[in-house]
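Here we start with a single chain on its own, the form predicted alone, put down as structure tokens.
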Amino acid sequence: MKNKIFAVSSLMLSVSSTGAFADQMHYRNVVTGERAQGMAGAYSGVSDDASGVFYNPGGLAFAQSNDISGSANAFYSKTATYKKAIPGGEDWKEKSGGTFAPFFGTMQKLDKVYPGLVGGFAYYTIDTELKDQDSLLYNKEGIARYHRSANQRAATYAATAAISYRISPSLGIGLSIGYLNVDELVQISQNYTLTSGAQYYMSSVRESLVAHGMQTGLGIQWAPTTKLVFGLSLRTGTYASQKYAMTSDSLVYVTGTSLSSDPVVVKSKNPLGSMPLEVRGGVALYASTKLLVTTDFDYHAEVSDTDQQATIVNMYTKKSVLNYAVGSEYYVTPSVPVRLGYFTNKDATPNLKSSKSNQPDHVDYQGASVFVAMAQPNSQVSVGVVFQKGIGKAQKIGGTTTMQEVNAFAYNLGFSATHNF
């Protein structure tokens, strides 16, 4: 009999297992930064406002004047389509979608302290999500009623402080440290009933990661002439401390025999492993007084140092990662410049195997974004969108090999605002 339940349970629909992360496998989910939004975060050779705490503190140096942003998303939505997931050869769709603040940075000159020296604040925002789904499904070959309902909440931000110094008119160079915040809640309950009989189960998971850390940053920028300009910056840090925990509650019925396993529980000080090393750098075009290119790259080095003792932990593992960026500004009239951009943001999950179950999803996105800004003498608005674009694989059935075709799509509705002082 025993054996009968099990065969029932391993029918479920396991869209709570391998999707139940949060994101922590793409580093551009946001694209942060007032002017920068608008370039696809192709910003390592430009970073002369409050933005470039985060993108290249080298470039602090070259700030005009003193400087406050923010930038606020009106909204954001994201949708992941798995391919034929539900039995009867049907689309799985989830979705989640809200409003974030991404960005809230200030500069200041400091030529009064000693000349050429310039510091920086930044709050920003690394990935958000939240989502509130409930889905129910009827007569799917065999199974009579399928309900799922899934909850869940997450945020990776960082505050941070810099401090740059221009040592000769074409050269400045940065320090940044800064804290970083993990915080993650996935709640996920299912049941369903097959039409074969009372049979029927009912499971409930509870995810939750929590880490806290430290990030220290180096940025160079160079200008060998008033119309080029080179970006790199290297980016490294450490966990002060991580939690991860995970709860796993099931219940199958069959034919009048009911059986309640004990509650899996999986708990790790390590889930993350440690801070991958970034490498960003770029290159700023000023081709006119109207006209700016720029061209960007980020690398992410490899982490394979998460906690072994679980599978389920394992699939923070991450491979290394090259994102590329190219953007541009052109100033429609002297008070109305357009952004545009294009990038990549590449999964650093590892590819899917065909002789493996159970395994995370492997998603690659190309994104880009457009907008409008109004600017005045001291100050600046501006209003536009970033879009996403993925494709890739997915594992939706618990237990089996098969594997789904996967797309999705994201954007997000930006508004950000600056002043010069």
Given for the second form:
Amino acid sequence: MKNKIFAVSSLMLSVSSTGAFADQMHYRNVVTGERAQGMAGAYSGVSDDASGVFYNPGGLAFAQSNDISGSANAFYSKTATYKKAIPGGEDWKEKSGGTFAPFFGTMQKLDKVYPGLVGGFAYYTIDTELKDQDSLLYNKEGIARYHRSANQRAATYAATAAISYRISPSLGIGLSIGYLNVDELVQISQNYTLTSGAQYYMSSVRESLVAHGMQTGLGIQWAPTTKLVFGLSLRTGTYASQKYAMTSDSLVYVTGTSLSSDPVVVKSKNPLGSMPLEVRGGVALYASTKLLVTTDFDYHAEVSDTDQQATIVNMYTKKSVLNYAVGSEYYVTPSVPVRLGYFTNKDATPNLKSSKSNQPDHVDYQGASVFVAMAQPNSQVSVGVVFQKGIGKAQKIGGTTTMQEVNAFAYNLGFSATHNF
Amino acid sequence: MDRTISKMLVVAGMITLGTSCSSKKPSEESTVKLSKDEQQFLDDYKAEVEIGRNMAGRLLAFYGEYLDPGLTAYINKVGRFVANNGDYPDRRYLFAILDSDSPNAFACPGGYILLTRGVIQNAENEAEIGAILGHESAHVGKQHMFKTLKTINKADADKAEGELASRRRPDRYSRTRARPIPQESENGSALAKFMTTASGSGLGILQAAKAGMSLMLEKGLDKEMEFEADREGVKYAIRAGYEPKALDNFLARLALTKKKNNDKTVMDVTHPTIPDRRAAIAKVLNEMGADQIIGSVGKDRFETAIVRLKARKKD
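Same protein, different condition: the form predicted alone was shown, now please give the form predicted together with its partner chain.
Below is the whole assembly, all chains and molecules, this chain first.
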């Protein structure tokens, strides 16, 4: 019985310690930009609209016109299924969903200030999570009743300004500087009662993470021929402040004895470590006026300087990640472009080791995007979906080396509009 | 009162009635019966105003507006005064200044007249501005642009639109990146068609406006229309009391400046040559016995109005 109590209580603790936070460990959870979204973010060889502020400021120099672009509240949904994680062999599911405004950007040609100069500004959501999950289980392997209530709100967003200059007809260069904000809060309360007697367990966990930082970027775009464009951008930054706090409290009641201890409090001023260097590169092939094919890679460097004072804080340690994307755009009619894309969204969490316990989830995703747009002479409206499917491993039962298979599925319904002026 | 003016009054009455009665039921709206001709005239007028407004917006977006409220008010005063002395005083005229050094003026259907800062900077007095605005108001009154647009079919409009778009693309790299030129949506086309069916143009408002832009910036109107606008503009300005040779003087100075700078502007492409225009103007002045007319030059008022513009020039 003690083992069972341990297992269940560990399950509860592990929920907060293995990736309950918004996904700091994946870099392509949100594919941003009106046109770029449809092409799965394979955009560093294009980037000639407001979303170039994010993908490659060098591409802004090739802007066709001034534009203002925005994505209306997009709906997203994510479900992660932990195989056989519940005692008794049942699967455990975690769900989240909600709406968010993924992108707003504007771009202005500044030829009157200096010929060839283009300025841009964009606000974009990098990651978001809204969870409100209430779970109630009965009669599972000696557990009479298990109740878990999880609430989470989390967002990582950036506001960035960029300036770009067309050095020659075939070469553009751009700089960007932006503000990055991370704001996350998780509150989970759990309790269970055993079937064998008057024994119960209660716990509550509250985690918060707030960080502010600055990012700077450099982008270049070069067209060796009119149909082929290469793009390359670098981005790095530094956090001005980071603040992590976790409070965990629990109470165990066994046969007339109530055992409780002072709440566990963990605080850190460096939970995220440094901001990873990001390198993004790609090629765009303008096959015809109707067809555009693009491919991209993006590399995020390793982050190993996170706070080591507590295991629970060390969960943001990241390994280097290399993602790929390919996208295409085809104009079925001059007014109806269709965009398709494929991308990877790999996990920066180190792979789970069989000898260790309490390791965070590791789930690698692959995704696709399908968008259709309605183009008017000075505007364009796009609707579509980005979906991702992930497989990986997790240790949902804390304190043991047991691993579970994880299957995850997420989709994001997008609605965006761009106006040229 | 000729037939045109009486038609205008019917149209004005219908527009007012249409606006004020827009919430009434259909049965209540049919109190005024229009003849087929009157309905045609009303539909044409609506289409003309819509196309002109769209074109004016595009020109303002293309060049930018020169913001000097005092000078704009002055140009409106002079322009309306000359137009009121023309053959179409019942039309509505609105004038604005485009922020461009290149001397040119544009008459959009419906009475939207835009002239560049370059015109004012090249003028020496109010009489010259009056004659230029007379030329443009003649284009509006005689519906030169609107009539031309009615003769354009959809294929020509598409071609013109493509040519205009390509003109704005600065180089081959940007041309490759350009996406196909979108069409109007079916709903938009249906609305435009509904609004313009009676005009017989066969083009939507948007398409007509784009074709009009191509005419203004690339091809120009029929040369005879330009000669007619010169002749009529000179007449209107003389009727308004301005110096008869004002337009001729302006063109002569413009020719000298252009020769000196060796530049070629939109106006050179879209208008007859300056010597040809001057010859045609000389002929009409001769027919009118302009040598015997002493007109006002309006130098002082003009100088006062362009104080800010001159100060800008010094910057």
